[in-house]
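The form predicted alone is given below as one chain in structure tokens.
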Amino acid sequence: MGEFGDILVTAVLRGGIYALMALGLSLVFGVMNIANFAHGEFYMLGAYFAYFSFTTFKLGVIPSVLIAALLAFAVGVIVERGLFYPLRKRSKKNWLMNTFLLTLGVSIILQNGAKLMWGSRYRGVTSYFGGTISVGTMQIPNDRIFAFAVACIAIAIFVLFLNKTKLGRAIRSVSMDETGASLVGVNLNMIHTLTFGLSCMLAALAGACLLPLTPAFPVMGINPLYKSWFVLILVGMGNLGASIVGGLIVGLLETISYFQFGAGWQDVISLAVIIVILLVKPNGIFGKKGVKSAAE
């Protein structure tokens, strides 16, 4: 029972961050039909922004994390207006492939831009809070508890935003019927820009919160990107509520794999399960059209 409790706690803590990352990726795919392969680079930017806010400008933990999220949102807005908006005006055909190639290019540019500006060395902090909390037989760092708490709060606020606000309902309507939403007066360009910015903000939150555990470096976003895609493929694209559940499922799969088979088996087991799911149910376990909130 003690080992089972350890597995469950570790899975939940890991799955919360996966859910936060997958939420942003699912949002931008569901609303804009963009397979964003630069999503991990906004995780990386969040870590760098939090690092400089915390170490150079001597801000507190919460201000550093919030500033990282807001700066990533601003960068996302600039990228969307500068790249995706012109592409949307000029290229309606092969949109998914064109945007895939574009996000791949953005990923490479951001990685090398970070390397040029900040070098290749790791930039991290020893801890945000220090200390540990005893949970069963485990000693869990306070920093990991903080990251999980921020992920839960961010997910809850985002779900409320989608369900209870006019802008949130507009985002959902665009995801389900873009033409219909336009006919009733929804500003598609504004919704697309807002959606992409919010997606980048969620990724940056994850990177900023995990800075004490994963220091900032230019290619740190690759692994979180893979985990986000694991979640989306497993549960189905564009379903936000399922992305939250999927993050916990992937966290559980990886934790069990690590406990049972050792390091290095996490991705193997996750990919094997995803392959089986794709063969049995190609749209994912909860695959549906449009962005669905966790409340549905």
Second form
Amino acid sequence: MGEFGDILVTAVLRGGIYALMALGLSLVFGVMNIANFAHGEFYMLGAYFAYFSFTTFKLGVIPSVLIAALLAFAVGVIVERGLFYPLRKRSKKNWLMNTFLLTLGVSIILQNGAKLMWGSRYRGVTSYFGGTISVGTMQIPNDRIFAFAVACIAIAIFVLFLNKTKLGRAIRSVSMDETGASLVGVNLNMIHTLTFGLSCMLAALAGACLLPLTPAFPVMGINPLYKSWFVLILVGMGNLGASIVGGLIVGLLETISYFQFGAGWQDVISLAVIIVILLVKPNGIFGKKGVKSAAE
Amino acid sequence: MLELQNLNVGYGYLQVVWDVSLKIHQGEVVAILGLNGAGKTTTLKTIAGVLTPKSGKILFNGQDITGLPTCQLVKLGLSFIPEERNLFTAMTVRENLLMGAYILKDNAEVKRNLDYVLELFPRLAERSKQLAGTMSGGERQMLAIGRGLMSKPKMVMLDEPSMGLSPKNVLVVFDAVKKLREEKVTVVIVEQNVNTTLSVADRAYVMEQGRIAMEGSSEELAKDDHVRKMYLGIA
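Given the form predicted alone, corresponding form predicted together with its partner chain:
Let us now look at the entire complex, which starts with that chain.
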């Protein structure tokens, strides 16, 4: 194993969660054409929901995580029905810009709403499972393995859902051609609401299973939001399959810079790489002009 | 089966379709002919709910469907196959066809319709695993028609199906229309390929500058001096 192995293991554990976050962001961009800057707030909500289920209501780990995901799905549905749906009815002009501003507003409201309701102190749990497991020379906390496992399972289920079920196929069809989708009888409003809810659910899952590692606080969503945007810009917007790979690439990049240059440098290195990639390939590594999401 | 009453449609301030009324009966193949910009496609798109009329009524089987969202019309048995095809380019041929049967709940029925479409266009069966975006124009048109038939519609509206196709593929497409006619499916077909269209249609409407200029049976129109001069290029 040696140092190389350590880097690889750390990178994969990190990257799995990034992939989970980026997948939701990419989905909403591909299907609804919304650049969602409130994605991190659903990560935050997931962490809070899991915290209260786990500590206040004394539910087990898995029920807490599932409840967090379901509640975030509900919040996502309410946000979509209450904000984006009326906007879509009224105007489609400047849609990308208008929805971008709308998501910024949602982000501010959710952050401050959380501060108002739960205060700005850290709310965390020391551990879900406790204990460590040794991989090569490293001791890895079980909670990290748990988070990674949840990310993998969620991504696998989600990709299967998109590719093998009728509803999943309908979501993909809307991302490729809205007119075509409505011509075969797909209800666009329903698909949009469902997509937004699912995206919020994926973000909340990430927040919920990382609770032992990062405690819940109102502005905790900013960092994961930037990370997921980083992934999307890196691999190309709205390409679901690529955002999974992208999550792992970003995980690897950060871990290498962490090991080589020390803590604090990972963002510098990552952002420098982003700039270079945007200069050379403005559509991202896997980005092609005009090709939208397909999780093949 | 389908009736338009004094339909007026436009884009913003520009009105394209003026006071169009027409009637299509069960089991008929009806052509709408006209030059570019005559308002044929706009009329079809309005019936399909893609555009909303400024005034007028659309009745389908006696039910008022004016302003109904597109996704509900398929459930009533009305299928629109647009000129742009609107295929799902990153999906396989098979997935595209299955999406065409999205509204059907019964898997056995989906299977039956899939077999039917693959028999109609054997080419699609050979290409079932290929991505729709990588196919030739003719194959894409077959796929668009196939997808439109997957829901077993009562009425099919075809917008310029022969556009940009090779003569061989035009024949394949019109053979499919003939087959639908034998099966008593109502077909509305918008075309610029007047000669071939009149040979498969029972009746036709001629649109000029957004209005219905003429109507009549295919034989009558094919003999009409104005039609021969304007559309068939025969003096």
